[in-house]
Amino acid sequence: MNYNLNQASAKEARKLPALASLRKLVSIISGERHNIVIAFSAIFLNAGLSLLGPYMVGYTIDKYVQTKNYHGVLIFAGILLAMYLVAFIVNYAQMRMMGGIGQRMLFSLRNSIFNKLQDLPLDFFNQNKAGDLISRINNDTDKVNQFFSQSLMQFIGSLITMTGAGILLLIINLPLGLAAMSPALILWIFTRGISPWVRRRNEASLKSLGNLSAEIQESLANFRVVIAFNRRDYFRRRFEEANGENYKRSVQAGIANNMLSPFYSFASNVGQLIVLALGIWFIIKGYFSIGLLISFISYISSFYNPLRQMAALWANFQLALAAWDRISLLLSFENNLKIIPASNEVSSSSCINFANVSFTYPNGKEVLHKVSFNLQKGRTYAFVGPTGGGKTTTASLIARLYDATKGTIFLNGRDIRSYTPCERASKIGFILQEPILFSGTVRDNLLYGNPDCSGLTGDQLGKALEDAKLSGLLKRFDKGLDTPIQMTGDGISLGQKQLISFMRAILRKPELLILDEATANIDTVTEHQLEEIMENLPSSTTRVIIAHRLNTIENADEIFFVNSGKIIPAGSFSEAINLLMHGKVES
């Protein structure tokens, strides 16, 4: 399955129309209702104090101002600042709730990503790089949450302010306020034209930023590399093509997102000029009174200055689209490792069956091609083979960290795509070449992932060591179960840290235990001492060693040469050299 965020179809995530994308915004925060409804019956209250404003205003004048009864001018005073101190305090009420409603939502959308990437397969990360995925989850969520939290309610209280004002303005004089309206329909046409291309720009800013994410992220993981090697300038050089790309990407984006103000506030200046010349040739003709014309101009006000602040917002709103797209894409993902009805199991001696299985990487080349073999209970198998020859493959489909492409994988004569993950987890350990640790302590990373031993205090957990005969590989580290693990740094081995792997993988008494190169990085007196250990486990363990060099697996039951999509059972050891020899398989 295709995985690639970069390369995955437009048609997944988009491109809805302007409202159906806001609807589908909206529904991020379904779960705040009743604090939306609340929020929502302050815009309108703050809105329709605002649009009685400037009609109470020419009421004055026209009634009081021009007769000079200043008692009257006195008590409208004292009403309108009545009320704009209550649309204050509503405005304020209104706009610290939406901001716990967007911090609300960017924790939920947060939680909902890194969930949905705990769900999804090592296909989607061997195709996706970290630092995008990090940007995603940090930055693209952030500009959904800058949108709720700052802009949503603005964009509508000024939407419903623009609108009722445009109603009064219609009421008011039809004539003058179609003429002083007609603007906006050009803004509105000019607006829809141009959103997509502005909402593309937004998306190709946010896909720079991801990428300058995933390339100082990559970087800086391999930092210690480029100081070896003295390779700096490269270091430089392709963090400076990545930040030149954003910050192009960057200048174009806030060219469309600022290029709607300048059109908004002429078409203002256009519809106020338009009332003024006609409201003062209305007045000449006896249609209008003075107080009236200065409310009409209050309401285009009303009605223009909304678009001007929606014309910000507007860019704001684009850019939530774009994030959103983002995000959207990568959940609509789902683990293509899917769990199938469990047949009966059937009582079989082999641990693990290969049924003429071919496995192919996307837009890749096929790796395996209808192999077939049997790995029978409490036996050491060994693959060999010439680099990429499908080694670390056929391990990884053994652990269900792939599916075949075809043919069927069974585990105790089950189909492995029967059992869940974590079923087949308790029944599989997998020791990699490159150990996979995490920050705290040898104990943390010990305990990692197993049930069994979570609960076990010091002394339970160092009485199960020494039961599994790792007691010994404990001695190795200054502060035994207490030395700090980090994941920066140089507080302990590489070797060290194949030894909590090696450890962490025996502690769980697994049924298959698979070791892919794991004795690599180790000396060769420990490398012994790993193989006393693992004589110790069960004699209904499984162990499955990968390797490249025939000299590690002496002590296997049987090899098999892995090449050019093909496994060949190749017998014992002395059967493997002398096939070798002779010229039949390669190493």
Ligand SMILES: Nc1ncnc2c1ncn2[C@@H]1O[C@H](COP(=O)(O)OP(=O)(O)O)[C@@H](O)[C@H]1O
Contents of the next structure:
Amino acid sequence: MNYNLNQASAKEARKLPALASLRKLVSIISGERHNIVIAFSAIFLNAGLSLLGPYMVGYTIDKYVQTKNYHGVLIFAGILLAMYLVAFIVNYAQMRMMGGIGQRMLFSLRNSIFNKLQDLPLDFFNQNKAGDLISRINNDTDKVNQFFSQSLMQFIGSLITMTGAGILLLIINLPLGLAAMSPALILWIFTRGISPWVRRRNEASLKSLGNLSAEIQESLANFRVVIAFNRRDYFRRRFEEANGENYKRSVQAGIANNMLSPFYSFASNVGQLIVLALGIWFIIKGYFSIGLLISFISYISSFYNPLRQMAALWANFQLALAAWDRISLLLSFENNLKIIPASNEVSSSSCINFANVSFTYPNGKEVLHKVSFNLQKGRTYAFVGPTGGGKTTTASLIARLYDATKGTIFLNGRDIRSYTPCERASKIGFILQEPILFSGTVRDNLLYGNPDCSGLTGDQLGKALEDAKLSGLLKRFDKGLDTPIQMTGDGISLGQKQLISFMRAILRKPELLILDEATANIDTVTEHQLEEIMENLPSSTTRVIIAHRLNTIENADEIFFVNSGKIIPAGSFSEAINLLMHGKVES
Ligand SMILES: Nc1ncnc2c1ncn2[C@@H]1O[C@H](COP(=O)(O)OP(=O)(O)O)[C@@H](O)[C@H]1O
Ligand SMILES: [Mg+2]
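Rather than the form predicted on its own that you just supplied, could I have the structure of the form predicted in complex with the ligand?
Every component of the complex follows; first up is the chain already shown.
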């Protein structure tokens, strides 16, 4: 399945119509409906008040200034002041409210993206860079939030004021109103025309920001190699390139976003000029009073100022739209490893059964071709073969990190796809080739993902470790269970990390234990200890050992050769050696 977020084909296939996309965004903030209604009422009130102002000024001039009734002027000035004060308070309340809504939206948006990431399969992470995902969670959500908390209300407020002013202009004088607004119509057509182009420029700018973040993430994650091989210059150069690209794209997006502003200012000036010229002519002809012209000019400002403001906000809007596109694409992905209904469970003595299984990675490489084999419960199996032969891939299929492209895999006689992730994880202990630990202590790491043991007191845990014969291994850590672990893996050796993942898997008492070259960095004495620990597991436990050191697989009941898309049974250790000697299989 194509999970690549930066590939145009994936994007096109999942492009949601604008309305559906917006609906999804609204569903994320559905808890805020009440607050949004209040904020919108505030906007309406505000726009209404600001539209009433010019009319009152014009009225005062015609009615009281021209007749020199200064008492009336004072009263109207007082009313205006009161109106402006109310508008100020409403404005302030609305801003506070939207700030809160914006932050809460940011909170839920980040949560939904992170939860989606937790849902998605390994395939997704193979196809996307961690840094780009981080950028989506941090930067893109923030762009959407900035628009929501700062610009949206202004945008809508401006829109309402503008519409109101436009209607009043037409009511006061239809021909003059139409003439005054004609520059805006041309602007509108122009804006619509260039919008897609501006949106693309914003997309490119956000994408380059994602690349920059991926670049940083990669060099930080591999800093050990970077330093050891003195690759600093190389990474510096790559970073400079990504940074330069991002700079260029951001400048381009910035220009595209702001290019409208001068046009809007110009249109506004032209509009006012038209009104002034025609208006004075109207007054001379006697169609118009001075007060009415002053109201009219005020309304022209109330029409063009919000329009100018909207041109500035439009930049934020375009950026938010592009950011939302990137987020909604991620949210639209579904885990393709679906749980299918369980067929009738056949009680079976086999633990794992591959029936005609083929597997191809999304990049097109076929690693297994029509493979069938059977692993009996309670026995020990070894998988050997050349590097890149497909051992880790086979183990990943057994743990359902991927689904077979063709054929079926059975776990305890039931299609492996019918188990919930929880059920499956409780049965299978998988010790990865690259041990992965979490920040905390050795204890935290041992208890990770182990609901049975996490409630145990210190003494009980000690006993559980003793029973599993694991306590001896703890001597390899200075502070035993309390030895601190950092996620970067500093401070302990690779072998020690492998020991921890080994203990973690054993403590969970899995029915099936898979060791993927998991003891490659452990000394021979300790390795013998591990063998004893494995023998101490219940006799029903099935063990799959992937190894390249022959001594590790001596005790296996059956050995499989994994190579060139095939998995061939080779009998016991001595039989396998025999096959190898006679060149029947390659290792
Ligand atoms: N995530 C992946 N995406 C694409 N190809 C992969 C991936 N992982 C492994 N491969 C390819 O599949 C083949 C088998 O890899 P693997 O199962 O890791 O081999 P082994 O564990 O036997 O050394 C290799 O040629 C490798 O290039
Ligand atoms: Mg491997």
